[in-house]
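Below, in structure tokens: the form predicted alone, a single chain.
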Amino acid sequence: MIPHYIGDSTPDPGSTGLDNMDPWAHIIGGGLSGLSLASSLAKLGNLPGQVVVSEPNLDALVSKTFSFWFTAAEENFLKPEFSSDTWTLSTNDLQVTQQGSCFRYGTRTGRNVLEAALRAIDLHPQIRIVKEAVHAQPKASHCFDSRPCNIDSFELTQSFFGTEVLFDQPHGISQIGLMNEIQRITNGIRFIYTLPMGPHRLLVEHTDFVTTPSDFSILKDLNERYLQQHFDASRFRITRMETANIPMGFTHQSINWGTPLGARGGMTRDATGYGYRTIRYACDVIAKDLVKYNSIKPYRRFKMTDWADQLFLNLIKQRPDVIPNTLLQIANKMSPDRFAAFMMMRSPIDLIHMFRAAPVKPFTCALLGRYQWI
């Protein structure tokens, strides 16, 4: 049971009437980005006005998992529950194992994110969560829109099905299976992601980077087959499942009700889908600017990042057959810390290191638009 108080849209007959006034800030959506902004505001003391978070189903966050690379200096802010300094990538022919020095790969559960945000919000008298769906832009001095984008606007889709299992004995897995058994499929690529979440829990995901969303039932069956092949079925039981279709670029802009947050606001990486770290830091900056200046600057990605990601997306669409070996060559030639920084795209310099490691022909032909030459 998650302890929290959720208000509703029905006025309290005994209220002072303040609840009927337009709020200073209205956050649409109580997912990762909406709650990140609300919890950052909750840490800033007295606010210029009331803050409302509208979310019809808070518990949806419980089924999610967030992963990211982090440094020791970032640990207290990003709060990983589990972490490893080693990760692997593989195809049927080659495996690359990397061990970070400055970077670790961290994971935080949606339940932990939700509980921490609700504790911070519950302690702040000016912030409340309303259990409601919003169907038009609310009246507020500042409105933030973290609604999921329509899937028909995705340029490519990252479709995945995750199966979390609990073992009766330690599973003995300490390294992250980041992208294993990478292979071409009809409309993109597929790989297996294995994530240890403590000594007895393991999350297995089959993930597709595809031009059209995948059938979750197929990915679920692949998870079950993988578990049966690698583990004794009597040793574990399934405790949780999660699915998602994550945007990898957009074909057109969505109509935003105020300042966009999360994937809608460009806070997830088009080429990889990673967004937790960016969302947490971006929402913290937005909260501080909002209180200090009563205005904010929407989050903006580096233009070089968008350009490089588009190049990669075009390669997936046009020549998915070259992607597995390309990814393995990049991982093999980059240092683990450089690779981790590039996957998060912390700086445009990371892009330079990637191109130095990448095979020349695929990216040169992609730049020229001559995919048939690869």
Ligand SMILES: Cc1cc2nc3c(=O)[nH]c(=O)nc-3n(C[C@H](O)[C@H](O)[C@H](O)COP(=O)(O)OP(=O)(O)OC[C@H]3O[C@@H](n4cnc5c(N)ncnc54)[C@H](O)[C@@H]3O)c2cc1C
Contents of the next structure:
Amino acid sequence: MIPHYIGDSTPDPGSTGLDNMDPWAHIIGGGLSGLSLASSLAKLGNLPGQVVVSEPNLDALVSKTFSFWFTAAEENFLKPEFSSDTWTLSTNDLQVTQQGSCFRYGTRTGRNVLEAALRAIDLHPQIRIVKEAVHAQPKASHCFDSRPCNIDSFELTQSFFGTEVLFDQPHGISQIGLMNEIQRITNGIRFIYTLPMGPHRLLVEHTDFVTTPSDFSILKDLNERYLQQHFDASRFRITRMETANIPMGFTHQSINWGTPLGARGGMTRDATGYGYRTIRYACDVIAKDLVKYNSIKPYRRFKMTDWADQLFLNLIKQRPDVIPNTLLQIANKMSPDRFAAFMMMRSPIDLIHMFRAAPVKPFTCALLGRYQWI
Ligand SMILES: Cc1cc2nc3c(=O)[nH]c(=O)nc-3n(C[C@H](O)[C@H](O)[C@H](O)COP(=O)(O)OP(=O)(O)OC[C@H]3O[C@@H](n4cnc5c(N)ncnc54)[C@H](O)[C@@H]3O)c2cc1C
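Which structure goes with the form predicted in complex with the ligand, now that we have seen the form predicted alone?
In what comes next, the whole complex appears, and the chain from above leads the way.
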């Protein structure tokens, strides 16, 4: 399906493309969170007013894939297209393989998110997508701002380059390579992520958690080298590439045009960059509150999660050398389902299970700010 818009770009800052009518809700950005909110609103029938989604480039979503852990009860809402119950983590010396009982690791393509959202929005007479970049806070009863924050405000950055390849025969990989060959690099850590997307497709990503964003060309070369080392080059071709610099914490707050949404609204996890599950559920709650009460409570994370994630970010900054073994030890000691629940940070209890599994020294020293004692 080719993305289409209702309305045209307009030179007026803050314009809605709807002549002079101020909408009831204006969503700035039609990426994952903007479209999640719009499609949740679309399910709620008659709305108190018009909804506008301003997005200059709907196609951008097509170059992304979203992965997450889910339970059977969540499948219908989160809509994974591919999934596996087994994932691995490794360093050069150790490997941990986990098999979930309640949790599977699923993936949904950005194309699928976009097409489903467009179908829902198309059917709703009060919701419109306008092809425009907004340059000032629009006039509306409710404004939601999902513009990505400036990279200068990131505390650490998750930089990755993904290369998706299509094989002429099944590649034979069923496990998710979640964090493999984790190693220290100069300004953080690096690992390889391998994601089977059906029997013929594979996504390979070199990912860095770093203090300054990485050079994508280096990560791209590493993917190519990995593919050449593991597969016969005549058996696959590259079909898609994706790159990202995802925020891992922010050094300062951005100025929002209304309620912040998505990564801007703290819906991606500082320690991991995962955001899909939180964004889908948080936007659904916001949509329901908006229609029921004509007001919303901005999304808030658990304070304990922020605190623990900050500890982890400090460790990456100060002692990246201890991260590979620390992660392996946590994965080795936690049950697969608890590990999955912790990665999705479903409740503060998940954090307690993580601390019980984690090696005591690095986290205690990080707590005391004595990184040299580790
Ligand atoms: C490549 C990639 C892969 C990811 N993979 C995963 C994953 O596997 N699992 C997971 O949980 N999370 C993942 N994430 C993290 C997170 O889920 C995504 O970053 C998610 O897209 C965040 O949603 P968002 O709405 O905040 O931002 P976006 O989806 O980036 O949407 C923001 C939108 O705002 C638009 N915009 C910018 N400026 C303006 C303006 N002035 N006016 C109007 N619109 C504007 C942009 O064009 C964009 O479409 C990934 C992120 C990326 C970038």
